[in-house]
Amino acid sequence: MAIFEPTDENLSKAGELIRQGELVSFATETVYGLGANALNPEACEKIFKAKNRPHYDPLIVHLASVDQVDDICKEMPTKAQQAAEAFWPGSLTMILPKKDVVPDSITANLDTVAVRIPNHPVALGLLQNAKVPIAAPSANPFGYLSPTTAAHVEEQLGDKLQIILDGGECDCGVESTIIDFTTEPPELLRFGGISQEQIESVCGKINLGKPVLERPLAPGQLASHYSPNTELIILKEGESAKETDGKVGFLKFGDQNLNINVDQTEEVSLDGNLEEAAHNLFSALHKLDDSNLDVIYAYEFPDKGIGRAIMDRLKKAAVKL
């Protein structure tokens, strides 16, 4: 058993664990994450060899405040300190210019790096005790579904981490919203538990960024990404389902209903939360894929606020390359 409860006394281990060069996998308000010292080339590559992730697909860093960007960045502009002022701590990911401090290996050898300021007192508890920036993904297999809980953390990776900080289920169950504040506007690179509208109230205006299918410049630009093994169908509303003689999942949102029989329901909300629905979302695609299905169906979300962030992580899982 890896999961640990974060009493005083597992993070200062686990904080040791870090600086040691080993891994830790720990709760943040938006996903698990898999922590290594981000200043530590050999530390890192061990989370890119358990996750079996490419190294052109750049980690972010995690910090513990403010004080800490100018360790690792040559500057800041005004936008993002005025973005740092409204978002942190919390689930806003900045990309800024790195200073030579930041291994290569970990941008995917890009002069910018990622960073934020998690909002958890699991992962601020660790921060503080590793008294060191921590690189961290996504705490699963790369390309696979996220991990909101501890089990699924020791589900998909368990044999590979002495320590699982559990901080029960992320409060958002979303990725972090990835601006590049090197442009003038800055450009939204990944939809996340910040919505574009919060980020233009306080930045103005900001462009959009495409997946790509390599060299991204932050994580989860990929087209394919956050995916289950079973097959995953969007449908447009209105749109219906086709018949099958296989067994059908479907991720259900409001008062949505299939056409068809469904073998399996998980519902991320069930008075059409948007918010609720981002927290549920991981969590109800694993139990759904866990369930031995042929196919799961979705409908799209509205096309505002954190849904952004919802459709954009379920058409990529519903991407197979």
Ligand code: TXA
Given for the second form:
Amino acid sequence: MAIFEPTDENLSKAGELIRQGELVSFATETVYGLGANALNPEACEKIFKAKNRPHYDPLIVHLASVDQVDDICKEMPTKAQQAAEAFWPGSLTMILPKKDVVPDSITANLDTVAVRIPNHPVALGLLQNAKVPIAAPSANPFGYLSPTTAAHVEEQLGDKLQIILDGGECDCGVESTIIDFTTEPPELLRFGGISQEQIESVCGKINLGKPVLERPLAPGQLASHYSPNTELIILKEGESAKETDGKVGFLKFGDQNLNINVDQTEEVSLDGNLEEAAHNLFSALHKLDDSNLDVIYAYEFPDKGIGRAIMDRLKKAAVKL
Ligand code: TXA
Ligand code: MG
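Next up, the form predicted together with threonylcarbamoyladenylate. The previous block was the form predicted on its own.
Okay, now the whole complex, with that chain kicking things off.
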């Protein structure tokens, strides 16, 4: 059992482990992270190994405070500074030009680095104790559903970890929004915890860009991300599910109903609240995926606010390679 309460003593031990080049999993407000000293390439190599993650998928570097940005980034454009003031600590990751201290192996040889200050006492406590930037992807095997509880991490990666710092259920429940501030206007690379509308209210118009994994330099590598093992089918509003002899799961939002017999329903929000649905999304998918079903159905989510991050995760979960 690798799950530990985030006492001062355990945070201090975990910080020490990070400095020694070991892995620590920790709660953030988005999803659980799998962290290592971002400035130590050998330590970060352990992340890629534990997750079975390809090196063309760069890591996000977590910082304790905004004055550390200067240690690892060449500059912070005005719009990035405005966004930092408005949304940090929080579920926004910024792409900025990197300094040489950041190992190329964690940025997939890009000349930029992804940076974020998480808004969770466990993540911040660990960062303060470690006293180094922490590279951390979500703490799941590459391609599988993201973890939003310590138990999810234990289940998926527990044998590879000495310590998982428990911070309860992740409040937000989907990963951070990623914005590339090296272009003008800035580009949104991944929908996440902070909506496009919120970012635009502070930074003005932003364009939609392509995430690293979908760029042509990685042909055919549009990974099936965030995937359950069970087949997931997304229906348009009013569309019918096919009759089946198999066992059916339903990821239900609001007062939706499925036209066929359902064996297991997981409700992400009874009253159709998108924030609540994001919070419950991965837990519901984990439960359905652990229930020996033949197929999971969900209807499309509204194309607004955090609903876009939910749809993005669902679409990726529905892709099978
Ligand atoms: O909420 C989150 O962001 C969580 C928690 C743990 O902080 N972390 C997370 O990391 O979602 P991960 O590894 O699952 O996602 C990292 C993604 C990459 O797949 C890539 O799309 C993008 O961040 N990324 C990282 N560095 C980049 C760069 N230099 N340029 C463009 N995209 C980058
Ligand atoms: Mg991930």
